[in-house]
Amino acid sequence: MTPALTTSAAGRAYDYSHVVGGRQTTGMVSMAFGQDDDVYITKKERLFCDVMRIKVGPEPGDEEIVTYFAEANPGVFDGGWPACVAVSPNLNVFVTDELRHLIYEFDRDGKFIRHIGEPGTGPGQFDRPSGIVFADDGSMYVSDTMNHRVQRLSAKGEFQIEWGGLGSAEGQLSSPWGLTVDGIGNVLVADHKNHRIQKFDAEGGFISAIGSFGTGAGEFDHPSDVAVDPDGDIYVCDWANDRVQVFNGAGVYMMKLGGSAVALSKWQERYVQGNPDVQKARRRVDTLEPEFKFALPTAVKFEASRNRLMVVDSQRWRIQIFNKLTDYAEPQFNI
């Protein structure tokens, strides 16, 4: 069954645009927006890890690969497992590493600058860090996943505060993953193993929570990331439920997106056209429906400049893109 290309509720609509990715982006996990159409992607594979800088413009098919960080810095990810990526206000690129328990800093073009942090449980130390995001003042919040806490570091990488601790009570965390900062400086955290999103103020004070374990509307199965748009709407990568859920700023459920990739990406189309056996295999299947849907989405970001939602569809090595339509009116039909 072909999926809906436009999903709407409560005056909002998300209109599927196109998909970016393919065999060039195998192992993709996280993404972050830079300047001038720059999108940075982390790639985690058993034998090869990297960060890519690609361009993703406004129209389908105008994406292009700019650089691979591992080529610019041979050996930089040896023994590592890069997880999530963020771009600082000065456009430097920061990448967390789950196996080396630290953060890399690169310039915009991928030149390595320094490491931040070390393994451990103390201030400024990490155990499998994952999500990372910057506040407007340049300070960074990091999900210190296996220490079950969030740490805030200064723009120079110096420890400032921490909060959390293993547990399921308000303000406690269990393997936090993705996180974001909203328009007034609050921090939203994907509390992965507690199956919820928690909101904190900039100092770590608990504000509210969304969700519980399950498959229904407003329920989660290991959420992996969270984003907030300029309208205050909240987007959650509901990882093991293979969907993205949308909430308003008060945390009220609005809708879900299950994926709408009815056409291959530019790069994947080239691969299929260049491999006759792949073409034959796709023509033999009863339905291409599985290709349309999300498979374990790991990251969600909202590109405010173009009013569009971008979702890392990790098991299909791609990004699905949806335009947000405001003041959407349902179609009227005269009979």
The other form holds:
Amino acid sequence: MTPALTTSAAGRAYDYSHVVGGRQTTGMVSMAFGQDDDVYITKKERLFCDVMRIKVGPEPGDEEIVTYFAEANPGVFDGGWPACVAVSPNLNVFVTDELRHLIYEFDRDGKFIRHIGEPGTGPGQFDRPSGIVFADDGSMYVSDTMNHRVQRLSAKGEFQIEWGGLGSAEGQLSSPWGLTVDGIGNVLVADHKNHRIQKFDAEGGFISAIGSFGTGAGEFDHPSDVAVDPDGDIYVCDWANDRVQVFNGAGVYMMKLGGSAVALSKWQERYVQGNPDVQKARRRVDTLEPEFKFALPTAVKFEASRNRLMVVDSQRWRIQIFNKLTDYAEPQFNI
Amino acid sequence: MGDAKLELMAHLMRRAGFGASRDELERRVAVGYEETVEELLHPELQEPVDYHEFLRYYPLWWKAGTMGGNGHAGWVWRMINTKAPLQEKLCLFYHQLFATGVAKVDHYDEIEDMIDMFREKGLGNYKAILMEIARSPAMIYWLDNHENHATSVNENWGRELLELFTMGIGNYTETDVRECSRAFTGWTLIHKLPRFHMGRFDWEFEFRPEDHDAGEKTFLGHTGNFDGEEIVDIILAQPATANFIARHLYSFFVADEAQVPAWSVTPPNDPEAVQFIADALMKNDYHIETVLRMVFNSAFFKEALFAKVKNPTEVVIGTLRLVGDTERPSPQTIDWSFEITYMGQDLMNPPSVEGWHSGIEWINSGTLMKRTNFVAELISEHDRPGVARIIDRLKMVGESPEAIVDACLDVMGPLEIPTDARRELIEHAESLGRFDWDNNSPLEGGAAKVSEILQLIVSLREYQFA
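Take the protein just shown as the form predicted alone and give its structure as the form predicted together with its partner chain.
Let's see the whole complex now, leading with the same chain.
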């Protein structure tokens, strides 16, 4: 069955736009917005990892590869596992590493600048850091995953505060992954193995939580990331349920997106057109429906300047893009 | 020799699991043998492995590709971490029995689905497993049943069902093979989406009635318009089937047998034990949990200490579980999965539908070096928690070389070795000088010296047996 291209509920509407990615972006797990259509992505490949800078413009086909960080800095990721990426207010690129237990800082063009942090359990030390996000003042929040905590570092990379600790009580965490900062400086954390999203103030004080384990509306199975748009709506990457769920600012469930990629990306289309057997194999199936859906989406980001949602559809090597519609009016039921 | 209860518990854990540390063995002895058997037979009581933890770090192992040759790494990670080792051991048993390989199937994920089915249903009824296998996309493609049509019969699946999965050669005719195959015509696959532009998609079983031969068949003396399930019912009613499955269970869990292709001409080493298992299968409707309970509590099982050569998976997983700090998904997980392959067991890619030749055939000059080097390296890493606990135990026996050697043999088995081998170990221990436990030098300290003893022990012939 063809999925809905426009998903609307509770006064919100999301219009499927297009897809970016393909064989060039296998293993993509995280993304962050830069400037001038820059999008940075991390890739976990079979034998090597990388960070890519790509351009993603407003229309289908407006994408191109700019830089492979590993190529620009030979050996920079040796012995490492780049996990998540964030862009600082001064446009430098920060990448967490889950094997070397540190953070890389690169300039906008991908030139390596320095390492931040080291392995350990103390302040400023990490055990498999993953999610990373910047506040407006340049401080950064990092999911220190296997220490089951969040750390806040200054713009210079100095330790400021930490919170969490392994557990399932309010304020405790279990393998946190993606995280984000909302419009008033609160921090929302994908509390991955507790199957919930927790909201904290900027100092780590617990505010609220959304969700519990399950497959129903408002329930999660290993959430991987969270985003907040300028309206305050919350997007949760519900990883093992293969969907993104939308909540209002109060944490009330609004709707879900299951993926609507009815068309191939530019790069995918090129590949299929160049391989007649793949074309034929796609034409002999009863339905292309499985291609449309998310498969273990790992990251969700909201691009405020274009009012659109991007979902890293990890196992399909692509980003699905949805425009958030304003002033959307439903057509008549009896049309 | 030492503590008989401990030795028996170690035997049970080697066969129904991947071995156990001395601490675990002592805990289990305190609980009791039969109670431990019950625990092993009830994996549902254990917290399951959270496979998402592996996928989080290794996203490309979700429907893994073929070229890397290590799509089994996720299963290896499960085996390292499971709290229900018999469940994984049964996966290994059925994977050997229903050997299906990525070399032809070309989709690790479809074989993973088969392994997942073994994990879920392995302790249940053998018929249910057979029916799942008959509908498994991996098996259908592996044995060409998608080419088995009403008007053009392909006998590959039908033949192996009889020859390798149920009755064994010599218990049916070529006509039975033909009739059996006819009953499975139309058991095929839905076309799947290609993988190359956005990853892999699932394969699905499909029954096509228009391609099924619904006509009369005569099979093993029965005549009727049989379909596949009715054929399986007839097969399972044959004593030959119970005997064949019994011999597989005996060979995997009790003692090494001749290789499967020789079974039609070589009698079992212990015919009474095999008959006992066959009778148990027939009386209990092939309920594997019930039969394994009878096996593990039988005298012939309890007397079969070290009657099997460890297969490569047992060597690697047993060592990793013993030394510890191996639980997290990491690049080493992939390296370790390759070690099993280097030792001769390329999981999810067996050499043929016949599976691996086992027992003494696991050992040759190359694989023996791989086995001993792998274990020797890990057992000498003192920082690993399991190794540290072993050394802490050894410290308790003092500094006598003889006492230290005996303690090492005890903690690594307990192992019974020939007198001359023990004497050589003692002589080597004496040549190392004083075992100074207060000296932490990586070369001269007591722990370093005891590592040498442990490395020699894992190189012994006796250590290769389970």
